[in-house]
Amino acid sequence: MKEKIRIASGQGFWGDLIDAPYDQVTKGEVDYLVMDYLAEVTMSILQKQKNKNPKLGYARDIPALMKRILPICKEKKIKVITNGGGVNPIACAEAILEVAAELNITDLKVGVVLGDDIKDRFDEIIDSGCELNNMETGESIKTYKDKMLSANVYFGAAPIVEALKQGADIVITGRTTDTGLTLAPMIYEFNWDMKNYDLMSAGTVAGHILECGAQSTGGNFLGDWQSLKNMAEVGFPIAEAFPNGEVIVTKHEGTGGRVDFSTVAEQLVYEIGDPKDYITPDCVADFTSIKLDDLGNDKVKVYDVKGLPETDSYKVSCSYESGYSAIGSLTYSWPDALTKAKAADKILRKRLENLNLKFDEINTEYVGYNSTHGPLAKKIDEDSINEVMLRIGVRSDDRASVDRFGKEIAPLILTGPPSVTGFAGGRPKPSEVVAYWPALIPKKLVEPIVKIMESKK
């Protein structure tokens, strides 16, 4: 057993820095490279791609990346892990191995975890008693499963492990959870018991400060950000795993950006619901129970962290066609912006009204004045606003209305009010509305599966 592994963040996700793979790798030394790329839209988008092309269907950025770190990942001994697989783990795999080919590296072994894409199963899924009833409405699924784009079940760190266990440099999954990324070579390389429920929160809440990024390391950070030191060349974290579950929370030195209690408390509260129950497919991780100690120079220990058993059921990430939206802008100058794009507003929306047209919402924002905060944003001096851009959308299951809307921004140039400017790109299109369906399916429905792929020798 290792006295401990160097687990090191290079996505947030996908679109982030393209450079932070390969610095993790350089900068300095680790064990693990770990890179969340999946987002609840993004798998609605692959499974688009993969419609279309049978070979699409993951991060496409993969390739290209591996062919940059793969030497140096062989030379070090660095294992990589990633959720880019998206719905299509098996082509990511075969990608990664053409890349492999074309560096002769003959000796790669490439981890792929498979089942949890049920989109075609749920006939059989319902007919067990299960109806992936909406968490937020209690809807069945029945009458929108004709809809649905994709359906992909968040498995945890066990089929991860079982893929290191089976020896695989890199392991490439789909909608696997952000933390169990993380957590995975924790319990590989220390042997640890899935039952010790304190050791797989520990390594979950190590999962949870890694997987957004930099934004650990200064950001995306709240507090003092303007004292913050090149955060053109930020450093991603890194956790320094320890086999009784302490971590530190580290980067590479002489790195940007900055590790310390502030900017890893406040990773910590992102996007976590209740404190006390952060559920995994893993465990169920007690945040109030985490104790922080700033070692300086850029080290955090997180310790002491506590658990309770897992639940017996998975979450199921799906999304389904949900009708067409738009979205045109115009931009209006000094003086009087504000109440210029308000009129402008008004004359848009009688229009539209005039023209009988159908929308399930219709939306308004003043970019300059409430687009962030919306009916919170405090009351403006308009002498003192240079500009304000109206940015009006609208959704319906009714295309032609959606359509027809487009064609009434432009002319609001000559037949609304003055000092009007920002109309660029033609016409706004009906683009179809992609929308979110979270669920519950007991555990017991559905089963991992582990593949391992080897380069041609």
Given for the second form:
Amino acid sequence: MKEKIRIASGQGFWGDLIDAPYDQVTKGEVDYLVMDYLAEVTMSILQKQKNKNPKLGYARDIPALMKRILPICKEKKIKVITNGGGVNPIACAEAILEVAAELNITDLKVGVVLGDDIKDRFDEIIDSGCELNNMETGESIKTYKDKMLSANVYFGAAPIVEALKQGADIVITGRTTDTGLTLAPMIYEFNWDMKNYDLMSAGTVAGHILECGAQSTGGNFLGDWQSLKNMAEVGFPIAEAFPNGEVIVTKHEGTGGRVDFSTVAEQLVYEIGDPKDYITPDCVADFTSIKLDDLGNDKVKVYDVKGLPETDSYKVSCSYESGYSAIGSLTYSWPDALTKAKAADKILRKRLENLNLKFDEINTEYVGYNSTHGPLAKKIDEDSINEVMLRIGVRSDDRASVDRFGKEIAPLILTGPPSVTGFAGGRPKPSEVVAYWPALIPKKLVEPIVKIMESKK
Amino acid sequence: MKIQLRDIAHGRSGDKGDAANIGIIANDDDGYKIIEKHLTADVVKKHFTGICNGKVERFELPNLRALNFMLHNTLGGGGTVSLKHDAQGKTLAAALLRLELEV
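Would you mind giving the form predicted together with its partner chain, to go alongside the form predicted alone above?
In what comes next, the whole complex appears, and the chain from above leads the way.
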């Protein structure tokens, strides 16, 4: 058994720094590269792509990335784990094997985790007594099920561990928890008993620290952020894991940013609910038990993590079509910028009313004044406001209403308050709103499937 | 004595559906004593009048010198549905740091 392993985070979301995974495998020693590509909305976008082309539906950055890092990972024996398989992990694995063939790498094993997609199983699942009620609203899925665009179960670390056991160099999953990507290599390398819930929780906490990339190394840091150095070359986090569950969070030497108590603590409280009840498919981690020891030199020890057994359900993330929205904006300059923007909003709303358009919501915000802090925005003297962007959004089931709204923005330039600009992007077009439906499903109704795909010899 | 939360703490916020979470971390142990005592769910709820339309829950993480707040019904329907500029509540931690506490 290894004394320790180093797990590197290469991506905090699909769209994160393109070079981060490359830097992680080249700027120092690591054993694993883990990458989270999937946000809730991503699955519905990928499903639409797959509907148009059965070869698509995964994070398309992956083949190009593999072309760069595969030779390095092969040479240094770095394993790669990612949920970038989206709704089509098989196609993603095939694309990676094609890249490998181009690079004359002929002994690559790609582990694929399947079984999370339950979109075509609604009737069978509902018949078996699982209502898939919305966890937040309690609504029944029955009236929505025909509008569902995607439905995926969040798997945990277990199927990834299985793929590693079967010799995978790369593991491509569909919907897997972000934390499972980091926990899995610890279970595999240290032969952890998956019923040891303190260890499961230790790996889960490490996963939470890694899952948003540089957010634990100085990115989006609200503490003394101005004292951070070299954020242009920010290092992504690395979890140095030990068999007893202790983890040292660090980053490659010479990279920018910082790892200390504050930067790690900020990430630990990011997007959590009840900290005693951090539920994953692998365990229920207790974030109040976490202890941090700032060792200096960009190293923070995370230890003493406690946890409880996993629940008997998986979380399901479904997405469905829910009407249309559009957002338009115009910028007004001094003098009286805010007054002008408010006058324009009033004129626009009156016109929309006269047109008898149907909206579920019209939302106006003034960027430069109150679009982030709303009523908490400090009142400022009108004369000291240099400019304000009027930002107005509408949402409706009626596409025609949203479309017509888009045609009412530009006319304000010639028919409304003066000193206005910023209409370069053309008319705002209605975009489809994808709403999110969280639910639970008994674990016994879903079985992860692990498949190993190899280079064609 | 009046202090502004920004002088003794920092934090991070994000979305969980239509709820926002705000984690507030005190800069030192004395700061944690102050926020533990004065930064109650009621104080946070009142601060976010007109923004948070649901209940506010508070959780304590003393090892991290941190409090976590869940602000329900806050993000205009949440992530993809919301028309808000800050649909994910990313700037709400900063908004809470505006708060002045009488200590």
